[in-house]
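Let's start with one chain on its own, the form predicted on its own, as structure tokens.
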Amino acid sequence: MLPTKECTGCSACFHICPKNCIAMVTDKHGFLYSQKNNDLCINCGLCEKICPVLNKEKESDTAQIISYAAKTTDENTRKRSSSGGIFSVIAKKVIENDGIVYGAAFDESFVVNHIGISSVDKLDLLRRSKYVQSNLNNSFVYVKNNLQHGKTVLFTGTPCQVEGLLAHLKKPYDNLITIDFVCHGVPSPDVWEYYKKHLEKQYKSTITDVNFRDKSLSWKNFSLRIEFKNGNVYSNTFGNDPYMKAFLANMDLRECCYSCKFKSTKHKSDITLADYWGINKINPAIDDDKGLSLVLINTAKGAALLTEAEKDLTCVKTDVEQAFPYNPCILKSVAKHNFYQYFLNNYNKGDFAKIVDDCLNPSYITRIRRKFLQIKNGDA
């Protein structure tokens, strides 16, 4: 199987074994992993077929592809969603037209899992920005079931794991959508879990919404916004905010996030979404600040689902070249901080805040912890 460390906790081997000899574990961090029960195992190998980073085709830097800049013209929606509001303009359509939308959802306690929505009213629950891995839970099987029984289903993720889904469906589904996004990479649920804790404890209540990407500022200075049962109200901009520093500063990533094998022009979903960074300079003309999304087009059915909304939209084509500099996860892994492995190993021991910031500006005894712990980890 798979070594730990390139792991993306997609699942597909998990789903696809006949004997049930592999089981999604949670390591210390959070993170979900494949775990082979070599007792039960027949070695029949599917396991290994089925695994998505085992088997990924090297895409071309330079593969042809279509890109936009657009928002949708429901000011509200847009308000509501992270940059442009495109998928909500996809996703409605598929609704209402009977279908199913799978996408990252919290739950009551804040955790984010994968769910189906098939009601409007519920679409509220995918929008936005996650920032942590979501558990995928029995999402592909209840996808493929969906799809054998005509429905029209729309799968949203990151790129890893829109191609586990489609690794586990194993053939084409006519009935199939599926959109990822430019990720930055997944960060720990167990962070998480101690910055919600922490919060909780300092508010002294529980909290009751939680929106990472909120625009009340604006589009490019971002708040994590976070309510409180008692009336409390946390709000902090993407540059102050402890939890938000940490992750732009790559300290609390999944291990493969630091070499992914999905970072490429071409992806395998039918769209690929994305915060338009730099709209600004390339086109200060469409740029209002309040939210546009860089629409890449992989499939033709990407090409058709986009025609087929545009009258909701507004779309300009634009050059996909234009925009790298400005959205370089497109193409390349984010580096590993220097202080990775001394965060994971101290965000939970004391002030959440002062952990990161000792990691962002190590003091000479920090320094000297993280040399103690490097050799006593065998990589000094």
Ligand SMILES: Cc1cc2nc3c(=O)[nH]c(=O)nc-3n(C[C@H](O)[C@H](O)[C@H](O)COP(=O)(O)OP(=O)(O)OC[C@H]3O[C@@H](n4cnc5c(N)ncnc54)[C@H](O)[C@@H]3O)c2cc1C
Contents of the next structure:
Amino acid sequence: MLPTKECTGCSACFHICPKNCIAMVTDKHGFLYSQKNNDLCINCGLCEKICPVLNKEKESDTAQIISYAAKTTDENTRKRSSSGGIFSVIAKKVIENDGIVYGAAFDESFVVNHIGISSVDKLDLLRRSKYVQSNLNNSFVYVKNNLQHGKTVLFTGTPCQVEGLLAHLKKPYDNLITIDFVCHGVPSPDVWEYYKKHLEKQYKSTITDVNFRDKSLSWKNFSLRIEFKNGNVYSNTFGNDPYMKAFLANMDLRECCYSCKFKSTKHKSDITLADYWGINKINPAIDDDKGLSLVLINTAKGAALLTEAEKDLTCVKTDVEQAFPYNPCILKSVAKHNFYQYFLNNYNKGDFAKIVDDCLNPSYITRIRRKFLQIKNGDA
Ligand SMILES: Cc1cc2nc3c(=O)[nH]c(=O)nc-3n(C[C@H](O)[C@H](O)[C@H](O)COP(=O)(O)OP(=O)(O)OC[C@H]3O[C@@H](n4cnc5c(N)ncnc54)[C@H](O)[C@@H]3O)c2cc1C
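Rather than the form predicted on its own that you just supplied, could I have the structure of the form predicted together with the named molecule?
Expanding to the full complex; the earlier chain stays at the top.
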């Protein structure tokens, strides 16, 4: 089976095992990993045949990429989306045609799970990036069932989640649409859990709303905004909020994100979405700092979808290569932070913000001491 550090937790092996000897088990940071019970295993090899990581072929990087800079014409939807709101435009069309849309939503405790929705009123649950790994639960099984019953399904998720679904389905379905995004990596669910509790304690109230991509200041300088039952509001820009600082400095991502097998300009999804970072330099005339998506068209189905959506979009052709320097995650995995292990061992032992800052700006002595500890513990 796949070494644990490469497992994305997509659950394709868990679903295919004919002996139910694979379980999805949470590790000490809240990430789900597949774990095989060797006593029950009959060595049929299905788990290895289906694993999207083990079977990943190197995509051609010379493929011609059709790409657009795009935003929805509905300003309210754009305001409530991470970038240009392209996900919402396509998802709305799918639902209006009696289809089902799967994506990541908060539950009532602000844990992130994949859910399926079939009403436009519920679309806001899926909107906006949630910077924590989402739990797929049984969504692959539900998607397959919907497809087999002739429903149109739009599945959205990280590139590894989309490839996990495609592996699970084993064959192409005309009624399936997949959208993924350029992915920085997914943070630990346990770090998020701790941070929520830490803020609830500080604000002496329970959380009632979370928005990782609040655009009140601007799209480029977005904020994490959290509302509490007692009326208090926490709001801090991504550059100042400790949770976002740890995420963007790569202190708490899933192990496989540091050597992601799904980095390529040509994804298996129909469409790949991204924030069009750098547009203020590339084409300032179309940047109003309210959100713009970079849209990569990967398949003929993706091209048809965009054509269908065009009347609800402002859309101009663009050259994706110009975006690479401003959005390195399109092509490359991020590098693990030097104090990754130290952070994960200590984030829940005191002042969260102080531990993040200690990792970002350690004194010379601290750096040497931690390096020594890492080498001693084999974490280097
Ligand atoms: C963890 C993460 C890392 C990202 N890293 C980058 C990056 O490095 N560069 C970049 O340009 N863009 C990145 N994005 C994507 C970007 O933030 C936008 O999601 C994308 O531009 C689409 O925006 P939108 O306005 O069209 O739609 P939105 O409404 O913002 O799209 C939301 C979609 O994202 C899905 N989604 C939200 N959170 C999760 C999650 N935790 N797991 C799986 N699916 C989720 C929802 O299901 C929905 O389909 C990242 C997103 C996430 C969730």
